[in-house]
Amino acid sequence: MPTDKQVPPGSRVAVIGAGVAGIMAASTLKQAGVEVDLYEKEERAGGHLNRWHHLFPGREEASLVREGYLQQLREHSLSLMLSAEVKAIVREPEGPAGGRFRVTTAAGDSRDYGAVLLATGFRLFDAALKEEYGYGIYPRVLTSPELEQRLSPGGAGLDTETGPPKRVAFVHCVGSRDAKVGNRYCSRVCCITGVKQAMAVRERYPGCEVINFYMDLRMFGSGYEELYQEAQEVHGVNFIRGRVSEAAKTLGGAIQVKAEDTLLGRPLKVTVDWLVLLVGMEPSLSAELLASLALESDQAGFVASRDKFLQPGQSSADGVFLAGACGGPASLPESVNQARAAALSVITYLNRKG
């Protein structure tokens, strides 16, 4: 990507996290002539995209989309370090190095950089903390990523000992908008994920009844509302505004769900073959890295931007930038756009330093 100013020679940037945001930020920087090292703590790049089968709202094959991002790595010959968990990032004192950053991995390798871009993404809420749902106790209680794997090619599917499932229920906002677990914020993508997955279950098992228990349905993105309407009108998915209070295993291994229909003001008790928990996003950047860089976090614990209106990709620390869900819940397209914008902010910073 051309720029008006030449990036100072020798300026190298560390991008932490090789998910979608990290790959796109690194690719944008490399196209502008900036040398980049891309750190990934897992054994493969792609981040949470590796967990999904279809994407919303167009239901594209996740594997094809992932391959498109990985192609960016190959096309631009990006320096990718896998199984390289970053344990410390320390700003060196001002001097000949110009206040560079020293990045150290768990293996003890250290390198110096002119700037750091954080694309560490998010971690999934631990559904076991909602004990009333029985996750980790009852085999037929799943999280949304686990359902995605079961429905993917080669996955185990949802057949039980007695055959195809007759009824599947989804619970929205598991770990989000929940003061009891300390997460008051909305994770943004859980509602549309529940809609998409409900449709996938109905397509795979046409005779299966599907119920979605929700607090509010937040269809904020382009095409989301249309997908929600399709789920009801074409696929016959039932949406019940209500709270699930308890899930328990029956003698036959199914799950009995107790809930309240808050629109009708009456209690419900329904037995399902599978209960799917739509888990939300939580901050993933370690407290150690936050402290070592003197970064500020927002009230939800995500990395705070310096100015969410004028400098959304700049952290509170000079020379440290952020993109994607490390700054708060974000969809895949949002993460891509944030990554490109953050990369341009890095280039501006390097030019100003040089």
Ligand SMILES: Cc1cc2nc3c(=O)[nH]c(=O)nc-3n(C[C@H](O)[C@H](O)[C@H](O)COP(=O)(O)OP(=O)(O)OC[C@H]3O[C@@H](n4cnc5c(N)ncnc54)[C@H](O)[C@@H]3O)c2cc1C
Contents of the next structure:
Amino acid sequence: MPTDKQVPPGSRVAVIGAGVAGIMAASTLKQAGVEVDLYEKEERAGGHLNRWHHLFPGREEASLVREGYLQQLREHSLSLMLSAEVKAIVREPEGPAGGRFRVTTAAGDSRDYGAVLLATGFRLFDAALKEEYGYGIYPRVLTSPELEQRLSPGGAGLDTETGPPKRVAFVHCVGSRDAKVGNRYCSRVCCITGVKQAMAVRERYPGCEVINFYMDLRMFGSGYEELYQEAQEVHGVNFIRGRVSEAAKTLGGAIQVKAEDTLLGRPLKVTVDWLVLLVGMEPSLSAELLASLALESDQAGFVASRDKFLQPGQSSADGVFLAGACGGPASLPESVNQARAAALSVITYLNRKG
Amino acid sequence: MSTKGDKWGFQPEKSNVIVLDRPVAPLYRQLRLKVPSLASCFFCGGCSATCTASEEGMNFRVVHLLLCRGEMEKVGSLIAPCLLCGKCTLVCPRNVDTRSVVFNLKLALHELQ
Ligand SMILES: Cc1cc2nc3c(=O)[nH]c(=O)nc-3n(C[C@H](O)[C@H](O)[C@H](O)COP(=O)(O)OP(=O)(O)OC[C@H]3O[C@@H](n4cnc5c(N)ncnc54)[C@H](O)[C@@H]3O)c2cc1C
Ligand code: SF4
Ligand code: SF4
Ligand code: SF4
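Having seen the form predicted on its own, could you now give me the structure of the form predicted in complex with this ligand?
Zooming out: every chain and molecule, the one shown earlier first.
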């Protein structure tokens, strides 16, 4: 625990989670002269970005982008606490040093703050819950994060016992837009992730056919539609509109997929070497933390802003702010924008309190 | 004298255009009241992909679309092979009670006859 006793707790800020949102919020606060502690439960900072190979839509190497964020930590000598999971945040009665939040870690360390910024990100949907896709049972069924790892340097790639893969299929909307698993919302970034990964597979294995099974293709971000078109024109990715209903293992260990080609209105079967499930994002903030701060969440369980139009990034609880994917599915640039905006809201809040 | 139709071996009997100007079919209106979850369908094709009777031409998604568009003619023959097994209801991501829709359609068409 840092020991800068000079700074009164009322003007110190706790940022919870050192993904890109937490890093950028903390560095913005620090640059504005606010003392910050950044808590991260894992052994290293970076959040989910640590697990990606390259990034949409520009296809930058993820490790280089991550280095840029980590550079922020060093440049502003941020107080970063690793392996420090925040277990409780309790609002203390207003003392002479200002409204206080007592932040306690799993190890039992406690410290007081004038404001809290939540940047706890998201959790990946557990693909095993969609039993009809056989994840965890058939070895040739993967999730999109697993494919990122396989494509990374030192990763296993997609070679099978018989050599390079001949056909790979992606399933969109796994664990999103699905009342059966209780997630009605769209996870927003998995469509473009599917396009990015389909292109990566085609580039690494030029002889491999790639099929994306989608219900709708949501190319909302700048450069997304262009990437989709590039996937069709340059890489010959085959986009088929139809929800995959089930996957079964063939005698040879490959995967047979059943869908409807909805644009033709006929049932379709295809055998693939690998089936990649584009898993969605789920809220990650523990129920205890939500309850201890009496925070409101949206229908899906993500932390809600008090007013999405006028006060985005300010939670329903006074002095508690949020940024990044803990407020709902978001891309990296969106998370960073939210982080910088939330940092500004924190500064305004601290100034107003005096 | 040979016409264009003769050349292709058939005569177009009616226009191929879907006409949305006509009022909603009463049968469809009743069905929506009986099975309100039908309103949630987003035509993904999950039901039709898993359907036990798909080889026989059953396609719930198409049947629902035909009803929406007021094209009732083919509905009866399309749903005939449905076994009411309910597999479609198990996969539907929007929790549409597909089996009950087909069941009610069969009943209604039976009553009409
Ligand atoms: C398969 C996949 C591929 C993607 N590819 C891209 C891409 O190419 N380009 C792009 O722009 N976006 C991509 N994204 C989205 C991107 O991952 C998110 O935008 C980004 O991770 C959100 O950052 P975040 O900081 O809000 O959350 P996270 O990355 O989830 O970071 C949150 C951090 O908080 C920590 N934490 C959580 N709870 C606690 C606690 N109680 N105490 C302490 N620490 C805690 C976590 O350990 C984590 O380090 C992808 C997403 C997926 C699922
Ligand atoms: S972004 Fe695409 S794949 Fe992801 S939930 Fe939305 S529609 Fe489905
Ligand atoms: S699975 Fe459900 S939502 Fe999809 S087409 Fe069938 S009824 Fe409609
Ligand atoms: S209930 Fe009818 S439509 Fe549904 S899967 Fe069974 S046969 Fe097909």
